[in-house]
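Form predicted on its own, single chain, as structure tokens, below.
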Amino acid sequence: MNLISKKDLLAITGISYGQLYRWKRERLIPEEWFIKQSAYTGQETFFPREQILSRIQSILDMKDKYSLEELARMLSPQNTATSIKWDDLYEIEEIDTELINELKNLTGSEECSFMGVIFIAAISMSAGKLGLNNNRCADIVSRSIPALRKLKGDNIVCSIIDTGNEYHTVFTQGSAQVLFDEDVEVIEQLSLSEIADRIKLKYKGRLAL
């Protein structure tokens, strides 16, 4: 996991020590993101880099529009609808409409879980970079959703790996780190929690989020 120190975080974002810990108390930043590690100066606090930078930017962008209590409810993984109708996914600009059609036909269901929707958005946004057409995206999603359903809470990262024959996904949560042998190439890492923040804030009021 790519980490950033508390000192660097405060310098990059321009927020104060007091703001950071107030947002922690207000549940805007998950407690598990505060990772204690030994350093040459003693014990220091680190954070998952992409997730914390994205979360703080979201808070800064929205804090004048919503109260901290409202933001905490919006960003909480426990405050998200358990499922979303497939037809509502056409509202999400980050998902290719043809991919939605592929998945609707493939699953035969009427609804998808919220984290499933976030994963679909992540794959759809990365398709061009990974050289994937909608058929291959749908295949990856259908094979990965059962594993994703087993994860609860925040700070979920998806690693897409190339085994030489096809792409596979590996999900990690919290500060867990997974190391692969030299024959496995990690071609992309997707912070689902970061994308979830963006989707929830962008489509609040338009979808059941």
The other form holds:
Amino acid sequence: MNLISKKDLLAITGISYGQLYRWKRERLIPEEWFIKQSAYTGQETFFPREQILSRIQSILDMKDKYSLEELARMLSPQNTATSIKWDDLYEIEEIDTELINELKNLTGSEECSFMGVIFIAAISMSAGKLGLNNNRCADIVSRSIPALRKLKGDNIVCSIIDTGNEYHTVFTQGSAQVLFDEDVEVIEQLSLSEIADRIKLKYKGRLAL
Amino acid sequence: MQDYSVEGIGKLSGGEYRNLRVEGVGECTDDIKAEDIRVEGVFNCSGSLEAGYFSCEGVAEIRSDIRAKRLDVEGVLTSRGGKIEADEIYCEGVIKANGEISAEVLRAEGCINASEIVGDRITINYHRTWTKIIRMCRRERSNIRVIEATSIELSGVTADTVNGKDVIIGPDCIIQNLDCSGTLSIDGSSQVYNITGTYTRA
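Moving on from the form predicted on its own, please list the structure of the form predicted together with its partner chain.
Entire complex below, previous chain first.
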């Protein structure tokens, strides 16, 4: 995991110790992101780099528009609607409309779990880079839906792996590291929690997020 | 929500109250939440405690998290295993905590023994006096492993690590490692062994 020290974090973002700990008390920054490691000066705190930088940027962007309580409600994974209608997904510009059409036909259900929506947005945004057409994206999503229904909480990462003839997904939560044998290639890692924060903040009030 | 008062010996199984008073000996076996909690006797709680205002003028021991808007300690508050979180903490008595104490503002004139104090403005001025409460601390200085805040003012404190923007080390402190990114002043009677950071001497 790519980590950033607390000192570097404060220097890069320009926030104070007071702000960092205020946001932790308000549950805007999850406690699990404060990773304590021993250092020559005793003990030092590190954070998962991408997640903390993205979270602090979101808070800085939104803190003048919303109270800390409102922000905490928006960013808390516990306070999210459990399912969203497929037709509401057309509002999310990060998701290709053709992909939604494919998924509506493929799954036969009317709703999708919140983490499912986030995964669809994540894979839709990465489709170009991964060379996936909507057909293959829909296939990966439909195979991942049962696992996505079980995912709740923070710090969820999706690894897309290539086993030689098929792409598969592996979902991990927390700081767990998954290692594969050498025939498996990890072609993309998507932080679903980070994407969830961005989508929730962007579409607040427009969708049941 | 109802009010509850323990004047003799009483046992609570947790729950939500408006005002909770403990003037005798009270025990709580689960999480408790109240707008206003005042302990003037002895109170032991094995769950978490959440309050708008929590005042401890007696002796309280909480075995899980304490969360309050304002916390006043004039007696002895012991936190075992949990953390203490408050917007404002004022301590004239003794706080013993083996978890993190996090507050926007912490002002202490009593004694604090804690593993970690973090927040925005931390002021600890511990002058050993011979009042009954402070004698219970039995230490020459407040003892804190890590203190980290935007602005820090200390006297009579022993600490392993002090990290802050503006730091004033007053008299009678022993600090192993200090990192400061703003202004720093150190009283001549205090010992600070390692100083790092881009500070300017005040």
